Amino acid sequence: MNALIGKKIGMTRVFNDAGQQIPVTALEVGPCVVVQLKTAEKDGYNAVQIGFEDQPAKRQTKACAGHFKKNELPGKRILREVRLDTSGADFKVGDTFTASVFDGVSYVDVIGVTKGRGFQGVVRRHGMSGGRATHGSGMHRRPGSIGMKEWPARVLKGKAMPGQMGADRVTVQNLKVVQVRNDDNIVLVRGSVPGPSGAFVFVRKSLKKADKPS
């Protein structure tokens, strides 16, 4: 298993064998139940789905709880693939991973959801300068001119101006894992992650990094 669905706790500090601090984030990593085999043969790739955080069956559409009683499995609130190189004879449904999964792992790379800021003007959103700060000018936040003159007469598509900001999906590589806690199924990692503290968060093994040593 090269991936698991894990919870950020939040930030924190610790201290090296130099008395050197570290700012690290806090994960809840599992444990995670397989609820679901794929393979090549019938869904057309091998993988397997996982599920982390009990979930009351009154809180679960009747899909899911469908999903669920078919393995025998309590409801999970969320679940996520991790796809396979090959088939997934190593696993069956109900096995449970925690976080001694990235025991030895140097590297991981976070995928979060950002925190939402709602709809922003360009300042904010994209840094922009604004206008003069004086008395009367009129232009203190504005985007300012957006036109394209006689030709080609229209603003063109990617250009910078105020709307919604983050909520976005993104990926942190290359985070250093710098303490996992198997007691408590917690990983601590150098720097910061997506999302506010009790977000979800999805955490693999680096690809980048994988072979590289601590």
Given for the second form:
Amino acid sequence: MNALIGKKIGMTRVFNDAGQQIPVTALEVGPCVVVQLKTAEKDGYNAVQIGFEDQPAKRQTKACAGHFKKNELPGKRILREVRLDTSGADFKVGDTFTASVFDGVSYVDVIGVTKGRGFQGVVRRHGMSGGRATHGSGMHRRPGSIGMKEWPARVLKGKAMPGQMGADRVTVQNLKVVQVRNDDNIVLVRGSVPGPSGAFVFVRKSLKKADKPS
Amino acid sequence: MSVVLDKIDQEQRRKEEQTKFAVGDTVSVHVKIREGEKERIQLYKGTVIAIKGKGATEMFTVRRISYGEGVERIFPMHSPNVVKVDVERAGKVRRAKLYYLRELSGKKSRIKERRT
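Show the form predicted together with the partner chain, please, because up to now only the form predicted alone has appeared in this conversation.
Once more the chain from above appears, this time first in line as the rest of the complex follows.
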């Protein structure tokens, strides 16, 4: 298994061997249950669908509840797919995975949804300077000119403007695994992770800094 | 704080009892220093001017005058590199943070001794 669904618990600091304090984020990963196997023959690709955190059937849609009931599994709140290169012969519906998946893993990628900041202006959202506050200036936090004249007669694509900020899906790559605590199903990763405490995150073994198979 | 974070916090704290000291005390901090392969203990003596934070992330600031220049070092209370803290002299102060000492020198920067 290369990835698990988890929950951001919060941040703290731990001492390393040299006595330095390392900022870490505690992530509760798993237990994740295999809910469905997707195969190339049937679905066109190989993957396992995993679920995280129990949810009673009365809180679920009928379709969702039926999906779990088919295999006599407890209802799960979050479902995600993990793509496989080969067919999922090693996996069975009902298999459970915990933080021990990350034992011996040096780096992980964490995918989460950043905190929503609502509709924000250009100063906060794009770091523009705005105008001066005094001396008759009428341009305080405005974006200023957004383009040229008759040519090109349109606003260039990607022009920084006010709008929704945050609540984006963000991947943080290559976070160092500081500690795997199997008792609590906790992984401590160095640095910060998108989203508020209590948010769901997707933790996978790092794609770019993968451990050499030993 | 969540139960798990609390547990991590407890683990990070130093196991052996730390000498109790307060803001205003003159202390000598025994700091572990690594020079290449060798480890040795260095003493840093000064006045505690602030204690900040709580739990395993508690920090304290020690100020001293070194060769006529004010020096402040901030230590984590539970750092494994802080081997020991000796209280040389207990100080009597009425403030939690003694940042005003930065503006003072000589006789004015003295702190009254607390006798118990």
